[in-house]
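First comes one chain, alone, set out as structure tokens in the form predicted alone.
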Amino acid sequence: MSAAVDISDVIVVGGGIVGSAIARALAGTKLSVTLLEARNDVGDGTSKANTALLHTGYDATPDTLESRLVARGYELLGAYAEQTGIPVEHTGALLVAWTDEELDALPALKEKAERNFYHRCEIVGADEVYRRVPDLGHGVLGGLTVPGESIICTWTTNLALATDAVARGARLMRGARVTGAVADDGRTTLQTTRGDVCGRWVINAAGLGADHLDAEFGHHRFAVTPRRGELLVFDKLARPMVPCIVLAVPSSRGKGVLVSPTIYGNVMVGPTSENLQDRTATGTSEEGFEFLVSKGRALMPSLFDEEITATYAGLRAAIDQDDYLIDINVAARYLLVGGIRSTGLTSGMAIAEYVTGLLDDAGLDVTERPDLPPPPKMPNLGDAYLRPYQDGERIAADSEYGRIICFCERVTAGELRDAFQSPIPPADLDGLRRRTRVMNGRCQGFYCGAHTKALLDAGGQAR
């Protein structure tokens, strides 16, 4: 075994939105916390790939862990994303009925929703349907309005919460893969592809590898199955036609898919369903485009008269019960945060809250210090707000912001050097995309991407 590094109070296993989200909130404390992520990024796991929204939870089981931690995320994110600029659009959602049996749904949807302590979903008929979402097919025979349903930037809000957690002192190591595990003498050490590290504290928030780390420390009480969900996105063209979420209404068929504006302009239906074997198969299909295409075109059929633009897959870590699993294990100080599927976007900043909470119970220090640094002021990626291109001031002080470098995202030389100079830079062109939207529009990067990756091998300096 290698030589040990400095021993950290806390390792955090998992640099998604969940584990970015305990590294901030305990990197808030006097406790020494590092941060590994097994990819070269942050966020470039399945906190990348999703539906980007924020859930009020309305629909969650009720007086379940998940159905609390989605509400008190809710409330945590949103008032985070006001403090770091995080984009958000309060568009709201409504899920349609096509079918008697969906319309017979709704009045128990909208109980649900009480049950889950939100209350201002309202039952309307299709007149009002067809007010809200014009371009919708026909047959429409109501709906459901859920007001506080929201889109966001996923990109942004991991990004954020993991450069808070380094600005606080965290340890961050990328490309540091666990593959073993040690307990010995009150401490546990990780072996990962860079290194042991040495904690007296684990937290697993490895999201579809919770399992196998789960069992380097004894247990076999889950299995993680990748769940591919695929989606389409379409032309920013096309965003007047959805001006908000739209939702199938869940029957004996399934939940269905959705079509949802983006926080980028554009608008995506999907996601697919698949349950696979393989943790790495984020590629699209041929058979998911065929069935979004079909779901879509039933839905909004003039939709798909626009163009799409882009297809991609994420893999959320299913497991074989219906709630979060978080567990502690004090004896060996070892902590699961496992089961988090997409809903942890919205809850990651209450599940670090909670996590927080049971870490104080068992004895650790947690009060947070005083002299906390601000919170870091995060790029804006979204269309509803001023981008760099449209801030006259901002060129006049600084003119990389008015030289355009990709033109399908209107992104800019100064947003591009930005991302090279912040805290936790890009390793890569995915990441480089998230972190700016470069080479994610209409060409994709046919016309800037050589000039990209010309820049990202300089580390931001070409010219």
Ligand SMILES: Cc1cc2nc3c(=O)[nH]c(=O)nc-3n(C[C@H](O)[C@H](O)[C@H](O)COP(=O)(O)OP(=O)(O)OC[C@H]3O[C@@H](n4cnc5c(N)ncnc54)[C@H](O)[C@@H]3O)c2cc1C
Second form
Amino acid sequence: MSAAVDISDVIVVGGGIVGSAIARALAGTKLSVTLLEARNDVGDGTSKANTALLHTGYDATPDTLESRLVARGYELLGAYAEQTGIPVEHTGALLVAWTDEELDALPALKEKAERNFYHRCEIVGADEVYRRVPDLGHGVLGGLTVPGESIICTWTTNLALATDAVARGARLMRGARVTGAVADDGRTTLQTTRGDVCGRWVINAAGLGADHLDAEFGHHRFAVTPRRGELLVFDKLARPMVPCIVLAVPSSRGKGVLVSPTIYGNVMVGPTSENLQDRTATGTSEEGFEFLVSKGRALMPSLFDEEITATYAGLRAAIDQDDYLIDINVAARYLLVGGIRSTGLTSGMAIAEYVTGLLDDAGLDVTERPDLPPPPKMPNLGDAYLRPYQDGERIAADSEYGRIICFCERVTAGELRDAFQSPIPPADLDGLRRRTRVMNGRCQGFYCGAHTKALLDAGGQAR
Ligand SMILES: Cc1cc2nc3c(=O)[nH]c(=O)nc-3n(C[C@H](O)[C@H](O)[C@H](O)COP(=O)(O)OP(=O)(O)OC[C@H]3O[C@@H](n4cnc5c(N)ncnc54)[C@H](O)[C@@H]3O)c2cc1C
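Go ahead and give the structure of the form predicted in complex with the named molecule, now that the form predicted alone is out.
The complete assembly is shown below, putting the previous chain first.
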């Protein structure tokens, strides 16, 4: 691949799901691509801490760019997950009405789904709701089914897209925060914390930092408000109580709190929705915890007899308009992808397709190369699929897959070794957790943390 002084055809700023998807798509053409990420790892921003639902788009605002790209992203990511092994479970969702007002709102929600070209929703009575989710609290009046809503692994999605981009020839620079931009003579020089990087085109997919980078290109058209969402994670023993995603009926106060299974075999309750000033405030709060416990207990009281093993929070990049803000400036050879607030995990690949179309219209040759490598095969982190510790044939071929390091999540020495040897190896413990689930179980690394840290310090050499 070209050296740092070379001029890339396109520089993508931001190694979250959106930037990685765009870099992957463009690296599949004849264009040379550089992907810049400020942090030491891809997928370490909003894309690592969300609710991890693969949305059908049934509840999007009809006729928006977001509604279109979420529906398309559902198809694209669903198919890509099958090719790459990103775990997905098509659990379906159930919106539950607890009041007459909520019950009366269900027909309009079904109509809205149909305006979004989603025709599989059904209104069901209380008996059917309890048949599907027997552990719900008393007082359900009815519900609306959304059979296509699914759960997915957001970590593997981001890593698959970035790994694929690199395999297709994109140059990935981690730890490269863009601090300034100078346009001159048909190219833009981005000043980064790892030196200057030159490109003919720049795509801004910087998530929470997109407005600041946009200002470097002379624009002052939007401001990002970090909107925190906190979540509670329950131990795996709770999983049988939550066979599908249980949603609140949305109101003027927002979408409400959901109870959902996770792809790792846990249950989660959340998210909250709180506008903040601080773009780094990804810690959880006592108020958020209390709020989720009170809301969650009303939905499913018996869930709160089970243990909460972790809490986490993510920041949505909310902006002061209701749709995605994707805008191309051909003269400046600059493209903004802003305001990808609550649905970017699902829509990321569709955003990449849309961006590719905009560049095509601008005259770039975006014909797909015939010699593309096959998509990467990602390690499976999902509980519904065969994990290495369960795979006798694999253990017989390589006994490291039978040597468990993390007993809560059943992570083996073979998986840790593979992560260190992968095309985008982890830079720290959190990166290793996202690649393998190590230390993510009920003991949160109490048992395996020291061993795992030593392994990381030794650069992944077996111990
Ligand atoms: C609580 C919560 C729940 C959600 N639930 C869902 C869900 O169930 N389903 C769904 O589809 N979506 C969901 N989302 C939304 C989804 O997570 C986001 O839309 C998506 O992750 C956005 O991806 P991104 O690539 O735009 O942003 P990010 O993942 O934040 O990536 C942007 C990257 O840009 C980098 N960056 C910023 N500034 C610079 C700079 N100057 N130089 C270099 N790099 C820079 C950052 O470090 C970051 O890694 C949820 C979000 C939250 C917070």
